[in-house]
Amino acid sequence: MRDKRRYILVESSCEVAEADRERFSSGLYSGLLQCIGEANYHRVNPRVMDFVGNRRFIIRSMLDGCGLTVAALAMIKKVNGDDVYFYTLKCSGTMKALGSV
């Protein structure tokens, strides 16, 4: 049986540079992972999949736990030393229906 996804769109309050995605990524996993501790990272195993411009971005985590990424997200307010909140606008099944919002 395959895994169930659900792909969530999210707005940052600052602008991520093409430059620093990677390392905002790899900042925004440790966040996740300080939050939501080990045991439950592995279940939600989230993944950032695009960027859509320069402060929205689209993160991939299991289908059980989407409620806990987007809590974590709420709950994280610094990436690599700078001051940062974020914004869940949508969550849908497939980046598709994201569509651009």
The other form holds:
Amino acid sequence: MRDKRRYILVESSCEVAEADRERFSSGLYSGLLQCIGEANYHRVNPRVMDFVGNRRFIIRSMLDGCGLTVAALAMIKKVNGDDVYFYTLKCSGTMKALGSV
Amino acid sequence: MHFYDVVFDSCGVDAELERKLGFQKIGVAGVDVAVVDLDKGRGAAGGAVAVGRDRGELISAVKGGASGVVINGSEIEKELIKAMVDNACALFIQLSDVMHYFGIRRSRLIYRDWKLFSYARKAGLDVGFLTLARSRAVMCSYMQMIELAKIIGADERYARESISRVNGALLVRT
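Moving from the form predicted on its own, what structure would you give for the form predicted together with the partner chain?
The complete assembly is shown below, putting the previous chain first.
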């Protein structure tokens, strides 16, 4: 069965160098897990899909957990011990539609 | 539907940030909206948003014509809510605290906000959601604001309407 997903364009307050992207993504998942909780994390199943420049990236979540992801991104203030904050700019069912922002 | 927020001057809001976050306007406290901190001993002028913890002072501010109230600590004060209903004064829930605190403290605050929101809505009050952020780290986009409002107990429709109508009225009225 195919899962319904949402793609969210997110802007980070700090730049993420190309070499640090994997570490950053892993730190972000930890932050999301902390905010969402283990019981609900499976409803979100987040995955960083792509980076758009150094400060923007696209994160994928399940349709049901999209709201939780957006709220959790407002609550995360540290990734890997560094101060950071996120603004969610746009949400869509396809990655292509996020390109216009 | 247009969305509105109010933050403090220290956030350095510009048109580009407003557009990016999806707001029609982000008002600046002290410029677009008068915000009076009663805990610091400043009396509320008519039309201002009164922020405070003390029930007596908040009731005086409401009777003095405050257009909105932010209850620090989000404790339910029945007498205050009654005075707000009688004077058609809106209640605003400050979202920057929800973003700022962490762990159990944030969970407790969300619970108190949720109880306050639920009680105020049952009493017939208009409830708005403002970040009242003092830095960009505790600002959020309109999407994030709607989701935070939903965590506090608003349904999607009310969250959108509130961030549009109740917040907007504040910026127009003062």
